[in-house]
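Take a look at this single chain, the form predicted alone, given in structure tokens.
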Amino acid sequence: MKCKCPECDGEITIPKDAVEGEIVTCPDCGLEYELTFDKDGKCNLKTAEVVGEDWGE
């Protein structure tokens, strides 16, 4: 399965076993993103969330 990057809109490949929620990254820009899925199994990306580090500063 392939999906067009929403910032690029450069070819994704996706993984056969890709489950929903899965990262995954352009290897046109280099962003990552969250892998879902639609109600016809069509993938749909967003942008990942960073999580950075809490150090309770």
The other form holds:
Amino acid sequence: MKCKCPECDGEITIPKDAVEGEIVTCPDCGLEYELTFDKDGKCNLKTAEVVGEDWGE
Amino acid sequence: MPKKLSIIYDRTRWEEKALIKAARRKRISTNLIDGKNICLNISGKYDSETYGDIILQRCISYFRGLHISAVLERKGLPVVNSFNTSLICGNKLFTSLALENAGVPTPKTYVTFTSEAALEALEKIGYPAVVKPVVGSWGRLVSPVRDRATAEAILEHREQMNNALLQIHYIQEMVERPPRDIRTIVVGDEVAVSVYRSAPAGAWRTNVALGATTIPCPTSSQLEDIVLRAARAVGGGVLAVDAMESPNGPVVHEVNSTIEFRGASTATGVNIASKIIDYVIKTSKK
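What's the form predicted together with its partner chain like, now that we've got the form predicted alone?
What follows is the whole complex; the chain from before opens it.
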């Protein structure tokens, strides 16, 4: 499956085993997106959260 | 009735995918809940219809995960790890206190709240030492302090950052150790696996996030005893206990609650995700 990068219109390949919430990166502009799927399985891209100071283990 | 598992996440990492896969392989009904979109009414009723029989809290954001656990646990739903364990492990000072209280060997540690007091503590502890934020992970802002001039510079930077948590100065002795530490994954009352984490060339921090390499480590009976006591000291659950090899034996410097185990799984071939799912399901039956 492929998605268009909302920022640069680059082509982002979605891995076959991708799951909700996974991060994908645009190969052209490097922006990171969080992947979501709607009911009919179509993928949507949302700008990923920036790393927070409380992120980690 | 088959058990239903809810995994609360806010970013799907390698670990979350491995956990989902392990649960599905065991034919456990798994519900994924995005912690970023969750809306919790503190007066609401929380039934297993929505949240399942057991919740695995896997938020990458410590404060988000902690607050979600606070609500769900208070509403009677079982959460792994518990609110208390998450609270302690997410704060290095609370962890140090729990370890010290349980008699688990841990580095000498001071806490201060002003730069002046921090400099005094550093004189007491001796240079070199390490200054760490009380909340944070992946080695972020963990600073080696080799002399007073460096200490003054680091403390000045922290003061200027205008961040309340960075005004708490957690100061620890620099333990004499090889350029590696030992991470032991503890699942319930058992050691799942231990690995050495070696700092990359020229670096001193041993976080995998900073490029450390991971190789299997035999779990000696001494190490096993110490890490299991450390896990119990913070309330138990699914934990990653980090220890350093000091001249006097292992000392535990950190216990992680929302564990990352990709490095340990890959290096050892142990299916840690499967062990975690077994433990979580076992916990729901208690």
